[in-house]
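Starting off, we have a lone chain in the form predicted alone, written out as structure tokens.
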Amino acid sequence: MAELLSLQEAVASVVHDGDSVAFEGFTHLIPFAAAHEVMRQRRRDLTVIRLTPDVIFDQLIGAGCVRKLVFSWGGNPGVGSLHRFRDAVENDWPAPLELEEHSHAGMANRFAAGASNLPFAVLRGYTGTDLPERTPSIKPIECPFTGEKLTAVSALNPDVGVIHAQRADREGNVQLWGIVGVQKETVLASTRSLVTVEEIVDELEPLPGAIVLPHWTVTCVAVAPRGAHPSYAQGYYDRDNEAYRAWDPIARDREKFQQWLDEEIYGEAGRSPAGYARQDAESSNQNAGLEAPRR
């Protein structure tokens, strides 16, 4: 059975120095109040992995926890650039930063194949790119049926996954919906997995298009309340839109960004569920009407 505990507890139990992590959260339940815990524990040397590097990335580059990126995309969703990956990258700051990249495609082939434990995925993309010749895990490959040429992509098989769900019940089975991208791989593919829930319950009630994990598949599972804020858990509350503009002019300066993390990460202000607790009050009026589904 999944163990329940504490966030604090559930980062310091899963999630090492050294660690390949992967993040998981398609716009939708992205495990922020997670990764500002293992910001707070101040890990180091961290591989990160996920399809959409966003913010949430952004932040944990910053405060020095990221050694590689393995990623598809990189940016502040309809906002521009990722600052501190740029720095990262650019200058060095706060440390180097080593680049694995794939396409959206061949990510979930990859977690895919972690997943279903098998060696690599296959699938027609990367024809016509240069990402076969700058990146170790892409490979062409010939069917052996029809002799097409296909490109072969490594599993991957994260130490750590990381998700955030809407809720699990007291034996750790996790249900989640909306969209969920490769949350249900991400897990199922990792050594170890940390499930972060907006509450739980004493049973899970059946809804049309949910993923039910089983206790089985998932190590630790952690109570965070608006876990996934400044994105969105259906069902519980919208998209923080104005918390993804304003982490722009905070990413852009060294000096306030530093500020940032010393306030809302390490500071009282991160004690908060999500880390964002002055950005929480004053959301909670825009989604005031919205109600959990009824249990």
Contents of the next structure:
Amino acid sequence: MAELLSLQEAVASVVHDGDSVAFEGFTHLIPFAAAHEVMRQRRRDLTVIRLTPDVIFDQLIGAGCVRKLVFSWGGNPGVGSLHRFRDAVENDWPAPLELEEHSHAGMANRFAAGASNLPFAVLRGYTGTDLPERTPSIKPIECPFTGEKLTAVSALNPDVGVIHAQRADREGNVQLWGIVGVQKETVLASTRSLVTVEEIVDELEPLPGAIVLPHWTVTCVAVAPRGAHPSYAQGYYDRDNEAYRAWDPIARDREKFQQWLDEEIYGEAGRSPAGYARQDAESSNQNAGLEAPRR
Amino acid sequence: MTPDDFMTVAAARALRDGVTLFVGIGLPSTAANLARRTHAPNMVLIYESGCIGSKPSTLPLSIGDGELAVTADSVVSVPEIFNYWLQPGRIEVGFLGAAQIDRYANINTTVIGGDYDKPKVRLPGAGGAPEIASLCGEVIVIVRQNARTFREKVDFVTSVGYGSGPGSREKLGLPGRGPIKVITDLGVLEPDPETCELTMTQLHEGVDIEQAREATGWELKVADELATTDPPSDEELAALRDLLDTQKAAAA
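Switching conditions: you have the form predicted alone, so give me the form predicted together with the partner chain.
What follows is the entire complex, opening with the chain shown before.
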């Protein structure tokens, strides 16, 4: 049975120093508010897991929360590099960063294997690339029926799975739709889970194509309006492409980044529940389709 | 008209109408959307975010912009897009960029210089590319041509082109045909049918072959009959400007 908690209580309860934590959401529904709370609570020594580290992991890495990164594509989509990620790999700043590197297909299959309680997944992938040489969780495997050579990747079973969804009901049943990435697999593969939502509603109205995670699969739910900003929540607000561009000069410079951290995460701005989203709270939702039925 | 305009238009022209296309973000996405707005309105754009048959009215900044989902025929999960759609070879063309490429069209998007653990430049990494390169029916690469990018040997093989030459793909068991064209800001390279080595087969108008040789980090092979790219038509250029404007307008 999912517990309804404040974001602060939820993070304190499920995310501990040294944990492996997957923060999923493929471009859409990235759980920024939850990650900011992890930074605010100064968690350390985390193994963080995501297909696309994105700005959310650039921030966690720069803030010194991360020991190891498990990932498949670490860029700022459409903008360029993740400079905090690069600074950690290239210069060990603020600390050395251990990498476990995959392709998207491999990572997606690792979550699916974890959700299925299998030790590994099989795919046609990585063959001929230099990745297997660098990544011990990629191994060749022979099909026991035909002898065909395939690739195995070990399952991912994080201590914690963190996702953002559009809404939940009071029992903690969670509903999400639009680009759904690997969020379902992440929650089902993880020992504990935290789902932040745009809103709590009395009843989840069925929507075509939506995923529902029953309350008994989720550890806790916390309300975080605009909690995916600067990514987006289909039916609620659009991707803030300008914020992704604006991140570039902040992340390029250690001092500017530190200032951002002090003001937006540790400072007063970060303490107000909607602080991270206030810049564009008035920006309108321009997506016509797949609207949440509003009441 | 810039060399990039030539590159984008040449890449768009390489896509036939009705084709199913796995699209990467950046130059490939711009070229694919240009083709859809000009000669290939029925092309099926497939993005690794799980969007199948997207018809965006604006040029997306990421592979998961909301516009791609709301205009798609179907939106599936990430495990599904790779396992059910890419892996069985359902997608005819893969469209990739590169940070480094070698004479056999092997691609690096992982690290440059130093060693893997302490590289000079840490690049984003693989994303969907290794499996797109191995499993799509064929691959088109779009990349700016210069000696830093066109390397005798790539620093890391992220995605396989023709491996170490003829027979490599077959030996590795890669089902797709591999890269059939590398489209650059100077012209077009195609693999030699016998040696698999990238060969300059076409130059954009105004580019001479010496420029292409200087922009290549190995001794560039040149086709006996070198074609010239027709300059972008007014219609193509207008469509390209219009497309780039949609991204600026969406950002404003």
